[in-house]
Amino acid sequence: MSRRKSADILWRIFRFVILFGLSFVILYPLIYMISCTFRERSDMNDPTVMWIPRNYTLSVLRETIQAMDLWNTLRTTALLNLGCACFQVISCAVTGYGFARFSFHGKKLLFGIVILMILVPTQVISLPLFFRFRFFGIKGLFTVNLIDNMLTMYLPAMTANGIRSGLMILIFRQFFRGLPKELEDAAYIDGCGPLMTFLRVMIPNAMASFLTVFLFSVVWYWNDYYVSTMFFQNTRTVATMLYNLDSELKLRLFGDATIQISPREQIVWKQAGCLVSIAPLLVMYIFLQKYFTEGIERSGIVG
């Protein structure tokens, strides 16, 4: 009994140390971000300052918000992200339902293309995409330049070709395959066609999966820099403003893009920029964590 009790105590201690260590590794960037956001620039050159600032200040946060033009940037990013996320959820759900429940010629080939959408990086098709939207239309009849237009992000999302659409189609396919076939049979007996069955039966039973894909879509569009800089020249998102934060700070705060600032002192602004950029996503995840986890578990992707 004493050996078993000792082994149980040792296991609890070992488990606590492992979980504490993993938590620290995961939370370290966030803790450091918060510490830098509320400290003076001079504290970065003080070797005695590790976690707790010697001089608390909100000036760095205010300067970062000003340099990023945060409120206008957040409005533009939210308009772009929420629109793309909604379009992408609908298009990927319809596509995933088709792969899960219907048989048609070329199904395996098309699903192989979906898998390639997950494996092939966006950089491979970036040049064809750019020219497609630069000269959008029918050759010989009309062409429109859609560069620096939100349609360059909306149109792929509407056609299940947006950012990480392949993974989202796979999530929906796995989820719909896990639902009982009897649900559709009962709907067909009641006179519902495939569309009404999808709307009235499948969607209400797949709300957790819809929420999961919506959160994935919002996060990926929010953090996207590569596609945004390829299509947008004047439209500013959170990711593009954060990437150009150094030059924006010099212009907006000091009025001189060539001014030299110590790299160590720049860290406080960059960490503050990262904090305000991820804050909306953290708040959203805190409130929706339960449903997000449930959707992942029920989709069949894990396990």
Given for the second form:
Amino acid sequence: MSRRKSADILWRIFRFVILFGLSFVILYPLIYMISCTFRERSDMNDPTVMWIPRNYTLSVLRETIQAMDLWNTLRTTALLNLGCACFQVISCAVTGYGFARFSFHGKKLLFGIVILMILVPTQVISLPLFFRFRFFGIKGLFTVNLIDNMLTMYLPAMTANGIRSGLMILIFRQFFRGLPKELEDAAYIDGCGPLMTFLRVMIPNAMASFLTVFLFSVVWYWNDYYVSTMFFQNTRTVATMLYNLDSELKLRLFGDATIQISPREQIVWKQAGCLVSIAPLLVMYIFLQKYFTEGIERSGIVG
Amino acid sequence: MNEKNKQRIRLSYSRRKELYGYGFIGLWLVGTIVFFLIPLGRSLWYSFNKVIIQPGGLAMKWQGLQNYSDALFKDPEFTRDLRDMLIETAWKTPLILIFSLFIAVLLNDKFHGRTLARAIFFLPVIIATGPVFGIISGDLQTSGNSEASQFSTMFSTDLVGELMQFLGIYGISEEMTAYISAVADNVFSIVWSSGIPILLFLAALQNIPLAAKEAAMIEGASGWDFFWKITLPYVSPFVLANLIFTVIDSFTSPTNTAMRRILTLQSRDVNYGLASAMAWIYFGVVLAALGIVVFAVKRIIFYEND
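With the form predicted alone in hand, show me what the form predicted in complex with its partner chain looks like.
To see the whole picture, the full complex is given below, headed by that same chain.
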């Protein structure tokens, strides 16, 4: 018995060391970000400063916010994000339900397209998509230029073709397939049509997985810079701003695009930029953590 | 969806359900034709043509397989990038899977601070898909300032040095330090790409029926036996899901070199035909890799219901 006990204690120590060490690997960049944000840039050249700044300052943070035009950028990003995430969750849920509970001709083929959506890298279709939005409309009748218009993000999201939509359709399909059929049968007998059944019976049951998918959708749209740089030139999201932080900094802060700042000193602004761009996500994560980590078990991605 | 009610045609129940099915997926179908299938076909078409930009649209000049042979034989970087990426995915994917299964087993235990530990390990899920991760890992060259990114890379490799110093084992022997640093540099990228795999494995672990656990306990199985004879078979279906996820994730990540090459071709050199051809070669490679992986793994999976 005592051998078992000592093995148990050993296991605990082992587990603690492993988890602690790896948590360090994950948290290190975040701690570094915070540490850099609140130090003066001259501290970067001071070899004794590693974690704890010698000179505290808020000016780096202020300058970064100014260079990224943070409040406007945040508003644009939030508008895009929340809008797209809402549209996407709804459209993917409807589509997923269609695939889960109805049988129709060509279902296998159509579902194959959903799988194809997961597999094809966005980069393959991004160029034709660009021209689609550049000359949007029906040939010969009318065309409009949708580049720099938020519709370039909204329209695909509305029709379940946004960022990682294939994956979301798959998640919803698996989830709805896991719900008992009796639920719907009861609703049918009570005189609900399929649409009413979906709205009144299935959606309330799926609330938790709706939230999980919604959160992931927000995260993926927030982090996207590939699609946004493709379709937006003057509409700036947090991700594209961060991507161009270097030149923005020089332009807005020093009014000179050719100014030379030591790359080591630039790190402070970069890290500050990172910090402000993930701060909203982090706050969301802290409050809704359990929906990220537990929701997915119920959301049906399993099995 | 409603027109059949108006027309008052009696349809059989199954026929009606079929129509409702089309109704539910109709919106997606329209969207997918407009925003996915047609662009997909177009990009295939571009890849066989020389694409010339004109005011008001694009003009094509048929070239046959010229773009493909240019991509494969003339471009000095593309094949090398492709090979590097394949090699990297090949050795990293198994490591990610083993690592995330291991962590999932640890996080499935009951202990104090488990919620905190889980929260930390899933943190990469919200960060690792964005440009922030590019800066953290020093992968992203922002606006061509390569010196700056060198510095941020330096800080990510030195991470282990930090940890070793922290634990007081830094500099015991030169070789050991170098070796641990090399391993750890990869630990960084592995840990950071394991968020969703850990999540999936954890879900799988929680699906192991209680009866199996009890039976193993009564039979006196050790933790070791339990892992190999109970945990692993039950988790095996998720290995496939995770494998596919990890492979796709690494192939579609915009930070990988082959992808970046295609992007510069599009935006800087404006050579759309060649860029499309490369994208299609790339996609073909991805599909082939996935096919091999799925084929290999499918045989060793245990399905409870079969």
